[in-house]
Amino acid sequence: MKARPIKRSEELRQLLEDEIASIQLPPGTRLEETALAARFGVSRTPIREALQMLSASGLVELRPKRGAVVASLSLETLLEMFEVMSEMEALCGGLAARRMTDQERDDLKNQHEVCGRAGESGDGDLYYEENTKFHRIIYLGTHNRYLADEVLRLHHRLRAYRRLQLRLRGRVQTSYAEHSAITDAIVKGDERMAAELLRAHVSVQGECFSDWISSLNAARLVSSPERV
């Protein structure tokens, strides 16, 4: 299964998104278009487009006369956001189990199979793209437009972190197994089980992200020991 071709600006957005989420670019860092263009060997246009996308997801602040700056967001706040996300996803799972049409249930099962093929490819980012479509089918299956819009907004805000946690060893396979149980519960119309499984699924993502950051910090300490 091949990934779709992506624009250079989207590729740059992903690269910068990874560096921000993994704190290689800490909060408050200025992102100068000229310097970034030189670094990546591109014109300023795709850099500007990438920064606008990062601004839309809340990772970057575009300040008048100061340009782009990495937004401040603590690990504590991120974990709180995952906590809210887990409850919103649980609500979506319960409603989707009750309200999805037969066609929507078939769409969910088909997308689950697509996720499986993406997972087998070994491409974590491709799996994330298909995983996002899987969750979106659930959101829309609630038949509650307001809820779907709000959870999609928060999902977009946490995109970088949800994508990064899939790089932990074995997480893609675990995620797919969790999707299998979620799909089964929704297709059977089991509201309680669907809600519980989705709550746990997203809560684990928050924990995995925390583990990811801890592993990065540990690696920095090993590679850059404190001088005495």
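Structure of the form predicted together with a further copy of the same chain, please, following the form predicted alone?
Below: the lone chain, stripped of partners and molecules.
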């Protein structure tokens, strides 16, 4: 069992974070303190604290004296974030290939197989979960805890968008195939290759790109539906 947070505000942050990531609270939604307080049966104080934490992590925009809204990313910002994500993953891949212990390399192979089974099950959310664990093993394999935490934070921040990406037809299969090559490169210790494969794995490009933009617009996950 996981220890429930001692602070109510921490618990509330978690709850709101999940609702934002799962688009139950879509971008642009106003977050009124009084309403949230009533809904969760607490006072405004812990609500305010939760909102400030969410603001710090970028999920909520906090305009002074004008209330909080669920942050809505422009398409431009989103692409910028994916560019950074892509480079960070590449960095992690290279370092992991160099520094992982034998045990960690085995763990990676195992998790890759788990991903495979999750993919076959057809359960998108399950695949997403296992996929996250796969990447997490790579992050920790850098033996740079600060780096791992930062990358995980960004990974987390982008999860709503990644998830959507996986819903595109055939994307799960492609993802799995790419993981195979990545696993090989890391296990062999081929830094250059691992970095290159991960860079490509994350970056949004190629034929899927316009499909992805369309689905983003459909889900109203970006603020201004720019033409591409």
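If you superpose the two forms and keep the largest set of C-alpha atoms that fall within 1.5 Å, you have the rigid core. Positions refer to the first chain, counted from 1. Fair warning: this is a prediction, and the values are worked out from it, not measured in the lab.
J.: I'd like to check whether Ser86 and Ala181 move within the same rigid part between these two forms.
T.: Both in the same block.
J.: Two rigid parts, two forms: what's the rotation of the smaller one against the larger between these two forms, in °?
T.: 45 degrees is the angle the smaller part turns through.
J.: Core superposed, what is the CA shift for Arg63 between these two forms, in angstrom?
T.: Here Arg63 registers a C-alpha shift of 7.3 Å.
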